[in-house]
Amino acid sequence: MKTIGRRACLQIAFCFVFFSLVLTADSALAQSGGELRFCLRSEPKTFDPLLVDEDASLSIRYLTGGVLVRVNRHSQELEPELAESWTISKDGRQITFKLRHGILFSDGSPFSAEDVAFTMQRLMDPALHSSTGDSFRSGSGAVSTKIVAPDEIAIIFPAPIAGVDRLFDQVAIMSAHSPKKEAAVLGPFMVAEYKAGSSVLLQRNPNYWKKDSKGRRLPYLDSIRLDIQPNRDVEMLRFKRGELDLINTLDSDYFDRLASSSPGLAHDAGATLDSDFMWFNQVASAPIPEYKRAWFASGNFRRAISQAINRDDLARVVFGGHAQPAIGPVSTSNKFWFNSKLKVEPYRPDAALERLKADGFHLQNGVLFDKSGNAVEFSIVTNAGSKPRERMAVMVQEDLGKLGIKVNVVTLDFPSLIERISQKFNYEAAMLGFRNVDLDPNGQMNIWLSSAEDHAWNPQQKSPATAWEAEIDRLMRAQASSVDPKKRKESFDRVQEIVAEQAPFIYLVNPNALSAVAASVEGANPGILSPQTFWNAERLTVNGTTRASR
């Protein structure tokens, strides 16, 4: 009896320890998806979800920033999120969310109706000045919450906004009663540690909600580090050594260059919803002559610099034709929304000559002067360490030198040229992009509101400057409140037009989306839509490590 026992003791000893083995591994399996490292092109401006408004802070903001719905970057789909469905009033003004049950911010505390609630009444908060807000300002009034139950909630808006739930895409909700603020999420990490001018760590959280179709959880990733670094000669450097796992947005001469030696680490998704631009300060109060100030309130002026910029160039020289000339604010890979009456503004310096005649400018030795006898003179700002738009702004240069008119090139860290065209305004004239990441008008009110924080030329107007600018804000929310696609589409295609007549923002190109991967990423399916290489960085794997479901 005392050998069988001892047999039974030694079987169920070693059935135990099995399991524990089994179970080990297998929870090592599902937690060590290793370290993906990749660069911001900037300093964060803000970890504060609700503030976001450049690209370094909207990318940590995906990653760490848990939403309602999710539209699929590769699908382009709408999925769901933290709200398992979602309904919408038959008069667009009212939707109505039902919340997962069981989830917990990154620092323990529940997920709740209470939190939508509150991070719905601060982002419509007009002191918070929210780019991601001006999404949501189809009409005059106050949004409103009503919390039906702890796992759901109406929000209520004052008139009716069409495609109303896509836009909750960009709404990362915050906890209502954590000490924590913004470093409590609901996202696949957490914001670990930042070291100003250095680097962001983001570790995986422990407590994020999803699971892959096997059970095991998400993220598979340990951590993200993401290094500061706007040189992107470095970038490439040390892609090249291994140091990092991707570049998010490659530069054409960098693309062809991988794409020679190592072709499958370069990826071409095609033209992206992304666009490069330039405009003028128009801003009131902003520390510029006057007589600048009216060449740049014309629009004489701006559809002249327009005509007299050689777009094919740019693209073909530039990006290596990895990019389109630009036509408006929508781009031709947007098929439903982009207004194909519109054409790409042509080349034609002589046009852009008698266009500024009428505005009395006339050339003198060679030399553009207005009609008071000041010669033509701006500079224009960009982002340094960006080659594209740095030679951009050079080709610009030329292009406008043989109308007679000098422009200065200036490059300034991001930072720097953040703060001068959204806060000081001490500026003349600007190239930059935007990153747009969805497919639907409602997308750009931000952009297109007279009042909004990202209305680049003239921001934050308590009343339209302009007629044209009051017309864009009727249209905009003409557009944000139909139900009827047509009319929706009538309405934006209107506002594409008034774009392309009046050049509040001279657009350039519409570059391809360009990226490396390198082959110990797993999982990647690079896409044209924001951010192109780790949309789906939950079910990313690095150093071969692949436990990803598909």
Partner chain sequence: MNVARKLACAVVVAVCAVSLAANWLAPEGYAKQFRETPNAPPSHQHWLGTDDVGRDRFARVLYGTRISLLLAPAAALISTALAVLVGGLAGYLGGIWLRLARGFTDLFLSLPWLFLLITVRALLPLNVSPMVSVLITFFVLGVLGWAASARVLSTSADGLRNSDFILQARASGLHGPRLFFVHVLPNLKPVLYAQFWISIPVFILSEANLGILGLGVAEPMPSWGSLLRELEGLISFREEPWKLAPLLLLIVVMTSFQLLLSNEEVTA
Second form
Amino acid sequence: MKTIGRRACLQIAFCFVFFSLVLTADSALAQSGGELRFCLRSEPKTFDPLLVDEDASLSIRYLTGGVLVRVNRHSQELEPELAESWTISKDGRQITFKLRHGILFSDGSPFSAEDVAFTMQRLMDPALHSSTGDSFRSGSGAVSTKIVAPDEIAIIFPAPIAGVDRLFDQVAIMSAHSPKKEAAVLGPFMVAEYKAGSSVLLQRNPNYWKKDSKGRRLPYLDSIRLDIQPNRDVEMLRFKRGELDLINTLDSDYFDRLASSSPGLAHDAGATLDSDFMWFNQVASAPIPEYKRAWFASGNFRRAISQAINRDDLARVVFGGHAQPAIGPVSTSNKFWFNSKLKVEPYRPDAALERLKADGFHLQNGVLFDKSGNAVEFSIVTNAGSKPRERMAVMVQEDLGKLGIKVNVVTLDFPSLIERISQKFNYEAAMLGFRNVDLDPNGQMNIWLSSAEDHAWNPQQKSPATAWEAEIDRLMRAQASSVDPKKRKESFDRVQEIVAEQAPFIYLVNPNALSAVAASVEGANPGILSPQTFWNAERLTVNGTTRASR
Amino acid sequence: MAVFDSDRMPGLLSAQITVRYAGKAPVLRGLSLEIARGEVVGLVGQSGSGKSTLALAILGLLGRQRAIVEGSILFQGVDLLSLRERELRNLRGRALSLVLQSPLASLNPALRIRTQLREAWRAHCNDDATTEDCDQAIESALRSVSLPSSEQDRDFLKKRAAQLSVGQAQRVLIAMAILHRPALLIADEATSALDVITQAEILELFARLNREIGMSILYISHDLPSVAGLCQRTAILHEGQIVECGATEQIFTAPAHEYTQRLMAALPQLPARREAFAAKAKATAVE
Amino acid sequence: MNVARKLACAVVVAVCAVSLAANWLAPEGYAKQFRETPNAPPSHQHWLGTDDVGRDRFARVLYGTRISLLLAPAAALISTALAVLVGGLAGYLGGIWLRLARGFTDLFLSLPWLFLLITVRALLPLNVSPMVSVLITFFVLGVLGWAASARVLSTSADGLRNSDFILQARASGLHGPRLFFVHVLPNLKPVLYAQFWISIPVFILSEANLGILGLGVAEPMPSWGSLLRELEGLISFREEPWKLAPLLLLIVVMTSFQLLLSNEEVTA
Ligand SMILES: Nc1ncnc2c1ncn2[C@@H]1O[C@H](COP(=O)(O)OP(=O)(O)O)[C@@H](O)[C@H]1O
Ligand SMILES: [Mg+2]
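I have the form predicted on its own already, so could you send the form predicted in complex with the partner chain?
Next comes the full complex, and the chain you just saw is listed first.
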């Protein structure tokens, strides 16, 4: 009785908040911004923006770093920031930025082309081992910079880089002269306090250059408190208690629970760029029986398996509907690069069986045999601890069971799994996921090139084993060396078609971007690209009165 | 080799030993003791004097206590100290048996009486012996110690130690000890933990068994009256040696050694008891 | 037989009977996925609701009971037997043996188990049927789970070694294995039983954890362990109390067994 009463009270409070929100939507922006609080799920390893290579540091870089251009996380378009405009030379080897005037670092030192030159040189210094820098390395030879004017800088690459302008979204400009080094920033916030293992406090950068349409200086927020908290249960609990304002990524269980207890706080922004998929081992030297290798090498077999998997069920049952059946290497959410001619492989077990029959398979007493009389049985390895993937594996097991195929699901600890699929090759099929942070297909070179390490089904080939892999190699290289977006898209569209035909990866789902935003946060517009909830942090405000009433 | 007086019964055991526990001064120092066939010998000494040590040494059970035994223990003409463990094992419970001080602790709490008796019997029976043979042996041993046979009390053998009285338990142990009609029974303080009446009964029993089976008994005790009642000969153990050994009557009436004299002086001087005691001593001597 | 014991007996008999009758009570089996109703609350068709992929929880509990109730005690038997061999024997022999066994046990307890189990998994083929996988798992648990029990047993047996009745038995000519099995072992019985009963729930839970290493009971076969894993991350029991059914069953069955057994001890 008591709990019902309390819940009713809460609901009334929410209604009230909602009303006041609507009524005061405009005036809220006029107030001072307050403090935004959310969790980092691990300790930030570095505050040096050029050395960032893990999530926590990435979040801090996003909030504190000033960049020349920024990919709008909503429109996916590239927008000017510190650079007013930019041009790429015809041969694709040079990009020239025209910089904004009168911008100061957080410590008051002025910003000019010199800082950009300094940043690029440091970034490309081989001794720094920057993974951000790696994406700029093309061909052999050094990257050079040329200061044309204090507000204009040209960066010259030894070989053309496709989509080079977008890469600058990752480059936070450092000051060439400031004694405070990386602590002098150009972004909306700056690191004010760091307690190892506990929290990072960001304060608004008083010198931040951007203003809103009404001429008010951004950011609205006074500060952001980032608590370091790896435990998601605790994160959720603290969110519910009103101690946190955002949860950047939720899994579907939490999402549904939150959505039912406090609707309006849970946000589903649609399919992410990430995907879950499975593949068969096609490595010629793999320690698996010859006849099984023959199955896995057959495009018909792989397509049949793909057709026999009910992706709608996976999305609906495993993700509670918060996932989209996957089509291929590119999520439908990738507005520019997705090949819209492709459709989800429909669930057609009958068609799958026809395909298998074409390869000489036959059903006998409910068991599928190949042409030499071997019963079709294989194992799927996947990483333990990922509930969605374990559940998907069980559902695939059931789906394929209907085709007379016996699937054994084996969950392994991550290191063992990686050892099996990338060194020993003693597995038959694997199920894993890709986290895709990059809209651009260049980010997938490491997967599609037959010589690449992450060419999971048959990595590091000296020469492509099949004609279609050779074709993918050619197309991927073509798109990478072209600067014409149209031509690049044509090439990559074709890659997507080949992958759909050959099914080297059997794509299963693209999970949706699920997040939670407290009612006290105004201006939030969660998206599918990282950072999902705070990509527009400079325009967020936290309403203190709303928070108090929660 | 010990020499026996011609008027005494033939020799059964003749021990001449020194025993020391690891890292300690010797407990027994050149102790010498003789027991004749069919003789009941009392061994008296204060606690800690090494009486149990002697008992265990005879049974060859000191090995596990990390004790060093030197000298010789001639038993039926064989030096026990020169025997291998397997040969010793063959004597234990068959020719030599032991009854300990606390009967209830000496019975395995987890086992039924029957199981324990059977195990003790099986340790030395012939290969072709049957369960009936075993049960018969148990029956007769029980009869010898005046315990109910299976006809009288069907459930007796099914009991466990906790369900017995102390006297019953001691009788069971004695029955177990005489299962194989041993030549020598060592009773180490076998009556010390018993109440007076039970003690008298058990002493009776020992005397009877000695008479009926002709079994020698080494009766270890610090209780002088019981020794006087039972033993034909008494040995006094003091500081690792037998300081005096002779006919019980002589020891009690005319102790020679200064330690023995002190022992006798410490006896409570109840006149009634003394008379009964003298009478008993006389009776024994007459026998 | 007192009331508690009667009740315990009834529970055990009922649980065994019901799990043996799983084929009739849950004709659809434990693997069938009712994909239209995943995570459903209890209903006519699904008495305990359905799990994440729509499998009937009641059926899974029945079949899981069958497997765990058969195999966890079997594993406990193996580990207790090993514990007797190592701990009991060493305690009874004493001296250098006892010190050796204690050292070995401590070493065994401090081994990097995760690593060893990963190696075990690496040595096994990937294509093993769920039944074989579950057998291997419990066998491994049984073989590896003896050390803690052995330690307890060695202490108890050490206490027995110097007792009067063992001396008496020796003086009666008993020796060797016979002395150990007839005289020592029965006195270790209470400790043995305790170790045995402690092992069972421990093994049931360990089996669930082994799933992380690719050992454990393989999908789609259910076990108490895999059913308990469902409770991971379950925040509000109040909203979905039926999910606690496997846990409740585990507790009830283990308590019943213990009641039955401890009473037997006293009356026997
Ligand atoms: N296992 C042992 N290790 C070391 N010393 C022992 C051991 N057993 C007995 N002793 C010592 O030997 C002496 C004689 O003991 P014991 O033969 O038991 O005496 P009694 O039976 O006459 O009371 C005692 O001083 C005792 O401390
Ligand atoms: Mg003693």
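Positions refer to the first chain, counted from 1. Not measured: the values here are computed from a predicted model.
- Considering the motion between these two forms, the entry in 247, 219, 512, 60 that lies on the hinge linking the two rigid parts is 512.
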